[in-house]
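Presented as structure tokens, the chain that follows is alone, the form predicted on its own.
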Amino acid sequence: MMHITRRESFNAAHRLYRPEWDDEKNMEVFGKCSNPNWHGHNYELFVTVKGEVDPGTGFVLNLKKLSQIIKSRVIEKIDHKNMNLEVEFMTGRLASTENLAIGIWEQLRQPLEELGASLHCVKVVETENNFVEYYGS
């Protein structure tokens, strides 16, 4: 079994709020992260796919092939957008990096099975000095 991994990456706001809380409430609990004017981040996207290399290729998956996928079912629906507002794959759902995840796994799994790949991790690097790994439920 090999692992191989495409970085990409976005720019997206939010805002970590419960909407039938309060403002104070939302404050105690999410701290600056709630602000009602929101934040952005600059994300770092890891995604890690897993399977047999190909004889012919050499190849779990293109990388291409997997940078495409990324492309079009996460980083144009998200990039330079706001996940609470425009992020269809995020409606419902508490915009925090670990729902984001989530989410992104959700966008991507499927058209990676149907290419022969599985999906192992995503990783989401929000800042420096925070990260989620997420490998499925």
Given for the second form:
Number of protein chains: 6
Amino acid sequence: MMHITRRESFNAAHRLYRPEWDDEKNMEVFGKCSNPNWHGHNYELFVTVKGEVDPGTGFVLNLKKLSQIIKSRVIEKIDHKNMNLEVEFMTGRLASTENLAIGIWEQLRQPLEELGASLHCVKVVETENNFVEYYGS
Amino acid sequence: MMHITRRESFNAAHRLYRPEWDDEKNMEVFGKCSNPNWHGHNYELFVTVKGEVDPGTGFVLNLKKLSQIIKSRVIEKIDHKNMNLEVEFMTGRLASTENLAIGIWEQLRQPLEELGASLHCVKVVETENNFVEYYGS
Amino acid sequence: MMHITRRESFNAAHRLYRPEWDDEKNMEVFGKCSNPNWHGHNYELFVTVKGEVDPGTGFVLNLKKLSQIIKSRVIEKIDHKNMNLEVEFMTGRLASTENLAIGIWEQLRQPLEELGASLHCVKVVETENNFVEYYGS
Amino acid sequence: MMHITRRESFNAAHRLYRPEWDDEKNMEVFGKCSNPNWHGHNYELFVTVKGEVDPGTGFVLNLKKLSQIIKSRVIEKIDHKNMNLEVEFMTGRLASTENLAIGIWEQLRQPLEELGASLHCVKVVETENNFVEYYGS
Amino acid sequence: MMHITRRESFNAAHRLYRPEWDDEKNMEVFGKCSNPNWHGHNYELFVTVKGEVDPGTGFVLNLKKLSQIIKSRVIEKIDHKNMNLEVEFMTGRLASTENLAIGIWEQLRQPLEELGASLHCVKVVETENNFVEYYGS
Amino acid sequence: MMHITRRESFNAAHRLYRPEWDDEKNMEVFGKCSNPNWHGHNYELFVTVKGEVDPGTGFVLNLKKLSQIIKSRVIEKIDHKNMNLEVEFMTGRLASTENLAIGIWEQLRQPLEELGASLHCVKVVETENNFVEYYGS
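Alright, leaving the form predicted on its own aside, put up the form predicted in complex with a further copy of the same chain.
Below is the whole assembly, all chains and molecules, this chain first.
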């Protein structure tokens, strides 16, 4: 089994909080990540696709196509944006790294399937010390 | 001549814009960095001090002290904050990486001098592709 | 399935040798890693936990809690220490990276379980060229 | 289950193209990677072996032996070489990263098995944005 | 004094040799870097510009403009190319990293000057173990 | 002016303390770095040489020669060693990173001069957060 991975990156602002909680409760659960004036990160995104190698091209999937799909479906929608206010695929979700990985998975799974490619993992690196990996539900 | 460098890091939101310009002009000059809803970065900060090696300790400056000064004078004031709205040493300044380096230099120069240490360079890494280095005016 | 990973780091001295072997035999098997006067490394530790995302917080597990457990159960016991002489969870074990990963796993599995979290992988990076990953027995 | 990984690196030239296609068709499929005058990369190779920990040594496999096998079976044959013209284990294969991982797997599987070690994964990093992982057929 | 740096990257094939020397002499001086069938690298390029901060923008130089100049004057001419055969600014030069840095400097100095910016340093990283920095003659 | 840099690495144990101070005083000044049972690091060493480019080779200095000198004069003497007990060029010196850089400078300056090369900087990286640069006295 062959896995291929493409890295892309984006910068975004976000805030962790629940609107039904007051500031004190939000601070207790989310700490400084609940700052009402936002903070942000350089996110690294690793998208892994698995499949057989096409004998005609030597590729599982053309990385240029993979990069284009990630850019049009994810990066253009989130780069230099506010994740809580402006990113349609995060609407109604707490802006945690876990939910971000789920949102990105949902953006990518079907367009990749239409190319005959199977999405294996979405990895989102928030800082050099923290990352999540989502393998689908 | 010996130079010692300490790395610290912080996350912050910011926006590049001039209030006296309209959105169109801001977008022309600053591009997507002028997004009114903010975006953010993981900043890496490298602070370099120069001096003679103290024969009693083998140190130019105790790195624990250097780290404490950087934390109390810079990191605690900017980490998980909005650089335009909440960071006192950026008040009245465009929130560019260049101005951020100048602001950090001004926070550190005197407390280091009081320890007998000479600030040599403040390097601020905004993304893996962009960084600035400030050596004082 | 969601995996979240926290990176921590520590510095330690160690030596690979078997007390019942003479120096020649230890040198033959372990090479310069059996130097009787010790050597050391900057270790990077990646702890991966798997689980469902809590809809109330957007988290699998609060990373602050994960970090606290790793610090109290592992880092405080091994950082700036001699792995062969001073680290209780390595007692009676050859100080290889493999055994270090097993020792760290044993330190973390139960405290994480008590939080409802399932330890998935302990990765220990000894140098940029060598690392091990332990998934439990 | 314990996994150990050794990183090695090499530099090589290559070109993606099918000789039965004309330049236009090759350019359409492979883009600038089909440049007839070659281009090249710094490749990073991560070889992962899995197994039980030997209680006598604390090792799954002596990393010095693993490194020697990778060097004699892979690095010496491909480093500073032209992958299309000079690397015997790539003969008859399109010089994609996927096929490179398969070729390296075939070079390593049996010599490792003779040492009682089980090859788990060959990861080839072509650029900081692209890598493949092969787990065997 | 403020220095700003932009990183770009490219992949290229090259070969170190002097046509007036025979293969034996070339091998003696340049080692495996003189392989007649080429080899290649992922090069990282760091371009540093120095100047005063413009109070109107907070910039020494707009990084988008700097990136565009590097791309049009350097990257498009060398990326996925053979440095010895296809790169006009390397014609008549031994394809060493030192000469590459000089060639890139000559491509960038004047267009930057026309923008009122002063080129300070061209750094070319050939591998993680080797790099050169050129400050002009 | 051209600068070329070679990176090498080594692992070593060390301890910061003054024998004429008691444990309490050593702990006060050096903290956990004074642990009597040693700790250790993966050190990265960057050696920078400056000079003119030789038109015959395109090199300031052949990097293979530079690497050989660093290995024979520094790495073989300190790798997998105890810096306080076993490294001749650290005898009589507090084992700080600053003094290590001075010791390495003294090992390299003359052999490089004999090759017509001028040592410019010795950079020693102790951890990802701490490094020193020495430019000679």
